[in-house]
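A lone chain, given as structure tokens: the form predicted on its own.
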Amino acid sequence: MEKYMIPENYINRELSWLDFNFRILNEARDKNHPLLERVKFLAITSSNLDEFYMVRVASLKNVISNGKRDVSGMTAKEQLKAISEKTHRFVDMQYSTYSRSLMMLLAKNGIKITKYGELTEKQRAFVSEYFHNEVYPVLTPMAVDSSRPFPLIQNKVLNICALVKNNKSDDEGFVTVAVPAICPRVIAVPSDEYSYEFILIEDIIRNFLHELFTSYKIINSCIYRVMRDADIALDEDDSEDLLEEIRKNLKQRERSKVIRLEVEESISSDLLKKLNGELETNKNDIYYINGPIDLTFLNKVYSQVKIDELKYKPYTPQIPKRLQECENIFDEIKKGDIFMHHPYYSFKPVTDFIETAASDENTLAIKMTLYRVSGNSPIIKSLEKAAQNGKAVTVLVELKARFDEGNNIYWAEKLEKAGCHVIYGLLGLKTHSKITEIIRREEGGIIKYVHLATGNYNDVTANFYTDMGIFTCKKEFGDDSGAFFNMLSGFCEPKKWNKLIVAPIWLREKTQGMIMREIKHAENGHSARIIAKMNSLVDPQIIAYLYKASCAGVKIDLIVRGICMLRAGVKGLSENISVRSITGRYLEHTRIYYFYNDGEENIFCASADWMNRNLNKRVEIMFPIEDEIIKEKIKDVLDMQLRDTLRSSVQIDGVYEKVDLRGKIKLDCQEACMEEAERECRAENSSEKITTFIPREKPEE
């Protein structure tokens, strides 16, 4: 594979991620989306960029001195320079989209985000009362002088700084105040002109700064925000208590180094000099913002505005026909595997599965993995109830799930108090698998019911993440599930696996073996095809195998939402590989791997992307789809996504472009899946196959 693993064959990972965020930004600029959905896309680009800086940029800064080159041939220093240049262009486009397009369109539709200087007298009176009653009591003004050092500026928190002059002595000073997180960012003000008019909390506070520093005159002020390093290494080997080690890690994040400073474009040179001197930021990491800092506030605007025509038409996730009238979900699973495709199908059957087991007198035990759950998770409540009802409940709560560590610590302790046996994850590995096992005593003996999925057990994100899962009680899956949980809880790695393909044990080996099998079929003159859908394609070795397969004549279609380091369509290297990214109403999160296998057609769903971390450093599960009806449904979904013309961007040699619509039918794969789910779930005959999909393209001979 070495001949394929040369730098020019790989796109830099970080620059590829920025390209992905540009694609999200293009959705905010796409006039085909309802206006408020475009506003929401813009908010998503902001939260995406924050996480990218806290993790990926921070990690590059931590290794900038080692001089090593990544697989694309770039040093950390070169990557940081390229990231800075590209991100500055990105931010300029973000705020151009905000001010020159979306804000004007919102105003035309009766929605305004106003500034304090634009308020009427009536509105100013309202804002003044709001400030004095709701905001002023929770503000903490901070002066900086010889006796009061520069305060800790918290990560991602908006702040307002100012240069001030003493009214008596004319001495100048520096002050700063944090915008309290407890206060809503977006405040609705009464309006005679607009249906909805909002003002931002930082704008209000800034205009009452003089009341916080009554002995001083405000010379000038500026709103600013810092981003801190969240890529702090966790010392698992020397830690006796993983939970306490993670708590310590979270505290360290609060004081980690600043990696990005956002300031208003109009900031004075004196204020900038003071901030930069105290925060020690590199000039390339300073972003001059022409608009409100942190556009995630637009999510609040979206949720507060109740104008249906400016949003997507509401969609109700469907209940699969087999589960609509069944009295007992376990009896229904015994009839055959049940397929779930969220959010087109409701997540409720998954939560009901666990809730039913918690109260079911025949249930002996429940075992499951939790990576990210919602803030008010019904699953947690069911697990607590099950333990209180005397069931043996074992839960792996992954404490190392980034940015969910604090939340997961809370749930882990809550489950322990309820009597559940809680595992905190494995040493040196993140457990990213999505699996639940329910063990029941029935007339014929012990039966294990298993749910396997590509997405988290999160009832909130299940409404806008696309994921797939199955319910099964086949013995081989049950045996593997039991072996998997024994491996997590003890030192019990099984001698063999029947169906589940587990990382880091042999998922890489199995994947590479199936790619090589397609290569051999092609070399023998047989049809050969691979379709792979995932979030990110990063692993250099897997990419090399795909290049080899392409050169052997294997037709490869990749659906990669985010990062893709593979260069598609390069003559003599990847001319048989297509890469597309789908961005739309829902976040494409499903992982599906299809191998033609000389007509036998192997299909797998997985919790894992083709990334080094998923294959080598995480506990993941890939599971085969064996039910023929379910296989056909998944093939239909893949086929629809490959034919999509509205939500897809196609990559050729690192450059993404929207599908050229000339001569093509307009097709939104997500809209089509919604329509298909509605038709299927209301069909009088559940075995009836209703589809508008065009027949799948056969692998090329």
The other form holds:
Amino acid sequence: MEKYMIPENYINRELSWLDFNFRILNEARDKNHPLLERVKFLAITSSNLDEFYMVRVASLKNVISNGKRDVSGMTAKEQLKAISEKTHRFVDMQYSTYSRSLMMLLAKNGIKITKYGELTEKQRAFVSEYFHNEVYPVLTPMAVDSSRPFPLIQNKVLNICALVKNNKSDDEGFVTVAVPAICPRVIAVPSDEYSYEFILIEDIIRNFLHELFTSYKIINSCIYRVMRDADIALDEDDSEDLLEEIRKNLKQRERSKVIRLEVEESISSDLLKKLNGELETNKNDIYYINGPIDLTFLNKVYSQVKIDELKYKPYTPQIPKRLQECENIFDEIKKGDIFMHHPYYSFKPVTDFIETAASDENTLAIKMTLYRVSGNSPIIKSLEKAAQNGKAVTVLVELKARFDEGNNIYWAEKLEKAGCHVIYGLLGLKTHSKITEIIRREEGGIIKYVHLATGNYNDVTANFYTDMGIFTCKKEFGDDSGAFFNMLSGFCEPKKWNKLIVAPIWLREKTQGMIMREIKHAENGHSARIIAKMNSLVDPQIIAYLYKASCAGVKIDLIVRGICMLRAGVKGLSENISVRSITGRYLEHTRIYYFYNDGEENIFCASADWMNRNLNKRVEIMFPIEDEIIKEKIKDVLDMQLRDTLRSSVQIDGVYEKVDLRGKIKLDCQEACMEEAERECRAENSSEKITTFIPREKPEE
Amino acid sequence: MAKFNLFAAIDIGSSRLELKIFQLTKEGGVSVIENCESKLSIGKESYHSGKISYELASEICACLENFKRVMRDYNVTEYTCYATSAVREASNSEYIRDQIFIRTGLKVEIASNEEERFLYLKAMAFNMKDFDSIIEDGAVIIDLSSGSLQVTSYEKSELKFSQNLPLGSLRIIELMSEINNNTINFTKLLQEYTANIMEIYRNSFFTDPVYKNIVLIGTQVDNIKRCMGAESDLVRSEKIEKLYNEIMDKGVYDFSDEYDMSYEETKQLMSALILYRGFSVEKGKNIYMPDIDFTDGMCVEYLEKKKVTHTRHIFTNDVFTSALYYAGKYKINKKHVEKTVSYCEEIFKAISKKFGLSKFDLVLLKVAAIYAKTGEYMNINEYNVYSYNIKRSNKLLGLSDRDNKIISLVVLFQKGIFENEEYNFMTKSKKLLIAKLASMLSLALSLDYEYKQKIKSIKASLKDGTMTISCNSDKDITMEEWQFNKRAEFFEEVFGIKARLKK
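To test you: the structure above is the form predicted on its own. What is the structure of the form predicted in complex with the partner chain?
Below, the chain from earlier opens the complete complex, with every other chain and molecule after it.
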């Protein structure tokens, strides 16, 4: 396998991620999307980039001195340089999309983000009142001088700094004030001209800065924001209480080093010198922004504007036919496995499954894993209720889920108070699997109902993340699920797995074994095919296996939304591999692995990507799809994704391009899935299979 | 309401703790709904140091607390929790039991080696389809645990002997850990250590091997099956030989890398293979390796207790056949023993109901009758003391240490003299039981005082405070009558009823 593992065969992981964000940015520039959806895509690129910096760039900066090369042959220093160049290009494009395209189109549609200077008298009066009543009381202006050290500038929070001159002594000084997080970022102002007119909070505060520093004259000011290292370095071996350790680390994270500084393009050199003198940001990491810093405010614009034509046509997630008619979900599962495909199918059956169990007299126990949950999670409520109803409830809450550490501490404590047995994850591993087990005592004996999924138990993200899951009560799955939870709750080692393939111990071996099996089939002259859909393809070893498979003649189609370190379509290496990335209305999140296996067709769904971290450092589950009807459905989804022409970008040797539409039917796989779900859930006969789709538009000449 | 109930079996073994939850239907159907296992080297510490440390006890409790949580998930209330040799042999085992009870609420019973092996046999009889035909054809059952090795032989469905050797897969490694530091060839060391003992053992018990079948159970069987890629429970002995050669050729480190096992586990597998192979070198033998463990035996025991089911093979008979086998080594008069046993049964039948004696008490009494005169082989005057010593050192499969003590004391007190230090410390109820059984045995022995079986049969009945034994004999039984009347006083003293012999 070593011969494939040479740097030229791998795309740099970070640069591949930036390409992904470029693809999202392209969605924001795609005129086929409704305007406000484009605005939302732009907001997504902004939050994506923030996360990328806090995690990836931060970790590269931490290893900058070791000089080691990554699998693509780059040192951390080289990577940071390349990232910086690419990000600067990206940010330019982001803001040109914002100001040259989207702002103008919004204005044409009666929506305006106004600057303070553009306000009418009437509007100024409104803003002044708003400032004095709502904002002023919560501001904490801070001057910096010999007796007052530079304050802690919080991660991701907007701030306004200014150079000031003392009215009496003429002494110059530096002041800063944080934009309070409790104030809404976007404020609607009364407007005669536009249907919606907004002003940003930082713009208001800046214009009242003189009222905060009354003895000073404001010379010039600037809005800025810092990004800090968000990685937490846990010493799990020595920490007796993981919950406390994480709490402590979160506190420390507030003061971690600054890795990116965004300032307005118009910042004066004096002010920048003063500001960066304190923050000590590398000059490559200073971004001069031509527009509002932190475009995530566009999400607020999206939610405040109620113009339906500018948004996607609303879609109601469907309830699978079998669950519409059944009286009891458990009886229905007994008739056969039930397939869920979110957000095309509603997430409600999943929350109902747990809710029903919570008050069901036959339910003895509920066990589940939680990685990211929504703010007002019905699942948490059901689990609390179940514990209060005397059920044995075991919940693994992964405290190390990045950016959700704080939330998860809260949920863990809440569940514990309700009487649940809470496990905080495993030492040194993140539990990323998504599984629920309900143990019922029924007339004929104990039956275990299991839900397995590719996505989190999060009722909110289930509305816009595509994920798959199954409900089953097959004994082998129940036994495995029991063994899985026993393994999680400690001390117990699974004797064997019937169906589940669990990382970090078994998943890599199984995956590599299945690729090798396809290679053997190809070598024996048989058809061999792999279709794999995931979020990221980063594992160097698996990529080497795929190259080997391609060289052996295995046809491989990869649907990788985000990072893909594999170079597709390279002669003599990956001619038989296609890579496509699907971006669109919904965030592609399902992980599906299909192996032709000489006609047997093995399909698996998983919580894991083919990433080193998923295969080696996380507890993940890959589960086989055995029900023939469900298998066909998943094959249809894969087929649709591979035939998609509108939402896909195809990668050839590291470069992504939209599908050339000439001579092809226009197909949006996500829309097709919505249509099929609607049709299927309406259909009289639920087994009716729809295999043809009506193209959205006529093929182009 | 549900037509089933749940039962949990917990095994605190030498290198692991196991929990199995069984679903049992009223019709006797059994299925496992939960099975979890925690690896914990209890034996490593207790065999080496002779006791269990506080830290290890805490780990045991933590595992058991986890098991209790799983039991709570299913709302299981009925359970058996047995600890075996690693706890049994620790000098502080009673404290450990107490600590476990205080911390987890679980009552741990210490299983004697014989009880443990007996439950394995029961599990085999219950779970193996061919068990009856295998023992009919002749079988040797090699039951290897971390602490010891039990070899049990069946001929024509009868238990011939069952012998325990202190050659457990873990114990050997522990015993040799000191020497091992000074040698690089662990494999050779292991072979040398076991070969000698095995040779003696094979020569004394397998001079004329009639068994066709070998059943391997216990520790490492699952690893052996996995490594040899066995798809069924039945393989030929050549396969064991092949695996044995492979592990010997490759050595611990290469083998463990290839089969993805820890070094410790591979060492245990190696010692297990050396031991198993010692009994299966002859080519062409059928080697059965059923998937059963101690918890399966606990389940069968529970089912029998609940009278839900029983195995076709009657294990109580095994107790008698093996008792006869061992007693036979002391040249007992078999006809005399047969008669005495039948007299015991008659007397017992007449009075057991009134005096609250159980069916199992009869088993104890009959075994005592078999051993009663073994001591005569050593000393004709104080034979009861020697019989007692023989029985004490001769443990029988299926009987607990407690049972063994009772039988030995019954044998000792057959003359009506109650002198024994251990007896003095026994509970009142146990003392009473021993006295009752001893007085019955004493009466029964008097009826064949001269070893001539002059009385063909007896019939005992209880009426108005007198037990009358009517005997059928056409011979002069003056001596028997004299002895009977002499011992009737002892009987009267114990039961408060008179015993009368009527011809």
